[in-house]
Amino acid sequence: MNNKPTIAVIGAGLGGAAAGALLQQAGYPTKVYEQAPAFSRLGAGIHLGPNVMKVMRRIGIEDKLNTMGSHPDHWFSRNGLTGEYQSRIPLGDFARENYGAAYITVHRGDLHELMVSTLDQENLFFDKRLVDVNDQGGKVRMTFADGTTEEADLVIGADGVNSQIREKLLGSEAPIYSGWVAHRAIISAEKLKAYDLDFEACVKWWSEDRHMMVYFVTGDEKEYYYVTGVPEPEWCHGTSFVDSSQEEMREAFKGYHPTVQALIDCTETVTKWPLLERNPLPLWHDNRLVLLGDACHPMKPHMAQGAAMAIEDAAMLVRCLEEVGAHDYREAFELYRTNRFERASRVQKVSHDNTWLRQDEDPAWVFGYDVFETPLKAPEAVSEESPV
């Protein structure tokens, strides 16, 4: 362990928990720091593709994430209006045969909570805002609002949209407003019983400019969760997010199929998110410090792949780092935003023009991919730009 550099992860979010995990398991002295004061089990749902799911395999909890989250057998797509089926993408025993992993959907906190437990505890640190990082060519020296400061070889950035590290690597730059906003709820599904009508374990409902994507986020489907997009010209609130309530959903979904009446007849609690972009960010490192997930390109959730993007990058990241030797980190590095890039890029584009699995496609390119065996591409070998 002596011979490998000492790293810091700034941020114990998915994609900082995912680092941190898979940097330990492979013997890098790393220690994690979260600004929050504690875990919070938050109100949100998330989907795991067969991508992700084999990225938990290797952290080694797939087995208990698998009897821990729903297995929906197709990710359905209805008019939000008639209640007609656009799509039927195939999961279930389909995605494990051809995928190589299982597709679930799960709740975030749960999620969050059990990739944290993975981490080395004595080396987890919360209530640790960056406010100042430092790289001074042998080191990088960091400064959290506590007053306290620490040292390490290298520095992760996955700080989120926010970041500090990519502040100090591209300056000042608030992320875009996409114009969209996120409605997020969790429904006992006891609730749903009262009413004759089909709640499927996974559906989006569409229509010309608004959706809402629903699903269940526990194997005993106990708990059902929707999170919408819906177009708000502007974002004037200056917080993360903030309460809605029912009359306002009835409002954004008035129209809409009773399925989606009944849902929001049953929401006790709804929040309102704003939805943030940036474009494809030009740097994703600099010497000692390096980006992932959303410090790096932040999307839209309309393909249910934000997270699982950042999940990819932290693996993808361990993998060239081991690939090159982590005294060469810079040549790691770029081989890192290299094999990355392109795809967090097309997954971003997707994401911010909202067509994911709305007609019938094969989403095999997202959901085959395997961080750890797709082969790298040498440097040079790919463009700078995006490739759509």
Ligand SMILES: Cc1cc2nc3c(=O)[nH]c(=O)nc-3n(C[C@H](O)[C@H](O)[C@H](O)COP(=O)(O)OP(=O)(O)OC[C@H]3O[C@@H](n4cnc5c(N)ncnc54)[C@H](O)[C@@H]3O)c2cc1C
The other form holds:
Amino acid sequence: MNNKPTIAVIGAGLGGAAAGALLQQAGYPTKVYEQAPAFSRLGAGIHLGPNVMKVMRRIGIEDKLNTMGSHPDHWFSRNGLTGEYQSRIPLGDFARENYGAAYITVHRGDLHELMVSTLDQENLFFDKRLVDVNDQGGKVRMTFADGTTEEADLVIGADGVNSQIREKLLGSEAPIYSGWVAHRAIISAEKLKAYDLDFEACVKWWSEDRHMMVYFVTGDEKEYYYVTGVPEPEWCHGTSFVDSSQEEMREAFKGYHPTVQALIDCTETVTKWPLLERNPLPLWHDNRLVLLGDACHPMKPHMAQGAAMAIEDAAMLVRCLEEVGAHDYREAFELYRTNRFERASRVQKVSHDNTWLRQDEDPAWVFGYDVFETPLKAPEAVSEESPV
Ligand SMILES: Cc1cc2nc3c(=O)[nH]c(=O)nc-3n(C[C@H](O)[C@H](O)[C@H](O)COP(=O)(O)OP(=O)(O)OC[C@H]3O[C@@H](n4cnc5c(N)ncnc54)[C@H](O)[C@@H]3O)c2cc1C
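Could I see the form predicted in complex with the named molecule next, after the form predicted on its own?
Following is the full complex, with the preceding chain placed first.
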């Protein structure tokens, strides 16, 4: 008989899908509730560093991702105006040998579809928007927008930057608009053949206050992608994205290198996203509720590590439940927070400052991390303060 507690994961984003898959593998009766009626292949890419690929190995999809993704040999940083190289960070074989897994870039929709496919489909529920949660001591009662209610022993808030579970723990508070937006566009690599230019597999073009990160999102290198960081003092479109345009891109990257101009010339559709943050939260869990990912540490995406932190959180949370025994869930949740707070807060800070790999530096503290092997720190041994 299974005497493990029942667990509800709210949100089937990248963090929620990782948590659901790892919990189900470990034998926890787990249901995942997602507000969206279905997922679509949004036009966006994502980096998966070796730190995340180790979690993908555990979930059982590392090989598929290695086939699906592009494998850059380097992360290049270049001066957006002159093209001069500012850093050459070795990835490829170097990453496999030194950090223990590949560094890939992939289409976010393809990654998400693959991760969601690893969940027990009978315990994955779409169109289930959580509107209230009541931690009654013995069980948690969840109420959804369709009027239905469900119960679970433990509830994981993997419900993103506007998390209902965070609101339950800490009250209503909008995320902070950082003053920066990100434009995102996918370009057919076929179109780029018309240019006598080198389109590198993973390159970030920088100038003082803005940048454009560019990489392939498929292993066959047919789809190229850019994502920017551009200052925009006001944002009045809530937390959703809006359409942008080629003209807006030309204006934002006026004077940039011909390679960047070629990418803008080849842009068909481009969207614009507000970059939202929160300061490190004083509370990650209370009684039977616990948070992970953007629900507790949303960040600017400038290290390409936001989803990585959500996925690492999921793996550490399951590790701590196993370590302590899930019936001591309060202790397990505190062990989890203790072993995630410093790292997530540090990544949040470096992402905020947008300094990552701008010049040559050793990225081993990020890429070499193994969430399953890193020694666990006892709760009292860790300071409450962010280390940076
Ligand atoms: C422009 C941009 C580029 C980025 N690039 C990268 C990158 O290269 N690498 C990287 O690691 N990260 C990147 N990130 C960050 C990354 O997207 C996020 O950190 C990551 O998606 C967080 O995952 P999550 O599962 O915590 O939240 P989300 O992905 O936001 O998932 C939350 C899920 O919960 C659901 N949900 C919300 N509310 C409810 C509710 N009430 N009831 C039920 N379901 C609910 C949502 O529909 C959603 O499916 C980028 C972000 C941006 C904006």
